[in-house]
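Next up is one chain by itself, shown in structure tokens, the form predicted on its own.
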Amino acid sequence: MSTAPQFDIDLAAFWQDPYPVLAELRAKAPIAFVPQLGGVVMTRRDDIATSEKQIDVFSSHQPEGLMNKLMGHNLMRKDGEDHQAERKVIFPSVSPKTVKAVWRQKFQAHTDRILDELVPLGRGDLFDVFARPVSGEALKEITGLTNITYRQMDSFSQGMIDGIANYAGDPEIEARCHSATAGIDAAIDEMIPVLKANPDHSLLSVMLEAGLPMESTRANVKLAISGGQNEPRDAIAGAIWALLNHPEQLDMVRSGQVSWLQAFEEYARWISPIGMSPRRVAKAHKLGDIEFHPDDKVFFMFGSANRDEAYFSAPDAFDVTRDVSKSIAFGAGPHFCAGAAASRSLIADVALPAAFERLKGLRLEDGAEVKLGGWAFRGVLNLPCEWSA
């Protein structure tokens, strides 16, 4: 077991707002064993950025990890040549070139259709009626699972997200995760003959074309859903909320002084929709005075790294003019998010500018409370808004 000092947390309070605890950890115990999580947390950016590249020590391969057990052995839980081989297979589907040539126009078409239905209503929870369907319809296209609804996609994703963050071992959460993965397998089975007859740029299609084993194909589709629905959904809704709460910054973006991409990147730094990435210690290692031993569980706390005072002044403030080049919202090593180009295009090129252009006079509903939650995955939970119908 690691020699890192012990640091106890209140899990419920941590879920509500992890940032005060993360700031305390950075200051007092930047590498600490948290018994409530059953592992060691790293909270400073330098430690995380360095350690994430040391795959021989901090391994993504976790045979007993929740993701492997519940979703199958996907490329995120592989290192070295095994990881790179599968990443190479899926790259044609999510490359910047494919995003620009294929996916962006599909993202725009779905977003326009959704907004056509919203504009006359004059009010609604944009988390549910805009961010959720925009993210879900985009992910249906990218995965190739166009045979399900966006609400099914969202439900499948949430079930898996909850399952792989179920460190307390709640049996009901695990059961919902199993239901989600079974639903995805059924959808994959239905689409296999369709895509074999009519191949396209989707993840499922390119993996079938490459002859990737079905076990890996299924696991990687589930990985894409677990990371490709909730995070864009939460970032779309969250960035809208952040900009509405900072009207002077919204004016800068709308006038072109700051790009929509910069606004999104700052939101991703500030909130970090993916707030944590787990690792397994593969061999004995020492970092400073702290010893790590094989099979220790380690959490890279991206949500803390992105508020590290050593790199970001006033890190708890949302500031679209900030230099975000040191943010690691998409990771910092060989596991840098494969879907980053698609995410940036969906959110910064399409969803954010379209929402503010089409929903005239967009504003938060008077007196409504916007709630946030989560630490491993964090975002707004609702976004009640009004606009001119």
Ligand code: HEM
Given for the second form:
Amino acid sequence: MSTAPQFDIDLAAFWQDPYPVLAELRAKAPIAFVPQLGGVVMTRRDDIATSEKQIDVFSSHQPEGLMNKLMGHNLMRKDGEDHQAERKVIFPSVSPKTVKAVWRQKFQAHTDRILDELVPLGRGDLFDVFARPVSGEALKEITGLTNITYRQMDSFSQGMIDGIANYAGDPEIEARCHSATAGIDAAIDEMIPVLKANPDHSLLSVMLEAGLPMESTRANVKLAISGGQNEPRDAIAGAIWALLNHPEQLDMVRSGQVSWLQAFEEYARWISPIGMSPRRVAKAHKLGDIEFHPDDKVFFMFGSANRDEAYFSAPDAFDVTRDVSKSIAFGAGPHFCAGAAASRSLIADVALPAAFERLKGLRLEDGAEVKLGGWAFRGVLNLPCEWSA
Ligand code: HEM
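Following the display of the form predicted on its own, present the structure of the form predicted together with protoporphyrin IX containing FE (HEM).
First the chain shown before, then all remaining chains and molecules of the complex.
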């Protein structure tokens, strides 16, 4: 057990808004054991950026973890050569070059089609009728599972995310996770002969072409679904919400003073879609005067690092003019997000400019409440809006 000081939290309040507690932790106990979370949290950017690179100590290999048990052993839960070998296999599918040459136009076509259906309606919950399908259609292309609907993609992703956070062992949540992974396996089985006959740039196809064992191929497709649906969805809806709430900053983006990419990156810093990533301590280690022991559970709090006062002035303010180069919204080490280039293209090159261009006079629905939630994964939960049909 680590010698980190204990720090108690109210879990329900933390889910509603984790930032006041994270600021207190950064100030008083930047590395602390939080019994309500069942692990040691790391809340300062420097500690996380250093520790994430020390894979011999802070390991991603968690054989007893729920992710391995429920989704198979994927590349994000491997370290060193094993990890790098599989990253090398998938890179051609998600590289900036492939995103620009192949995925960007597909993202645009899906987004335009979705907006064609939305514009005449004049109002709707953009979290559900825009962000969710835009993210789902993009992920169908990237994974190669074009034989499922975006709603299946979304529910498969949610089923797995709930399953790997199901520390209480709720049988219903576990059953939903199993049916999600079974649904993905069936979709993969259906696509294998299609992609073998006509290989493309999708994750499934490049892994099949590389001859990666099917067990790893399936696990990595499930990983991309669990980490590639909610994050872009939450970032698209969240960034629209943030800009509508800061009209002067929206004007800066619309006038070209600030880029859509800058606006997205600032949103992802401010409310990081992935607020935490876990590690298992592989060997005894000392950081400052804190001792870590083998099998300690450590949580890298990316959402806290992105509000670290040592790097960001007025960190709780949304400010599209600030320098976000120190944001670690996509990670800070060897497990840096493999989907970062695809996400930046989907969100900043396509979804945000298209939504504000096509939904004329876009505004939040009068009197409607926008709800936010989560600490490990955080974002808006709805986005009721109106526009001129
Ligand atoms: C706004 C969107 C996204 C955000 C904020 C995000 C964030 C992250 C973060 C923080 C990590 C690192 C986790 C760690 O260090 O343990 C990560 C890893 C990963 N992400 Fe993303 N992600 C996004 C979208 C996507 C998409 C669209 C895909 C799929 C195409 C994807 C696939 C992956 C994969 C495969 C990894 C594991 C990489 C590795 O372990 O080497 N992500 N993501």
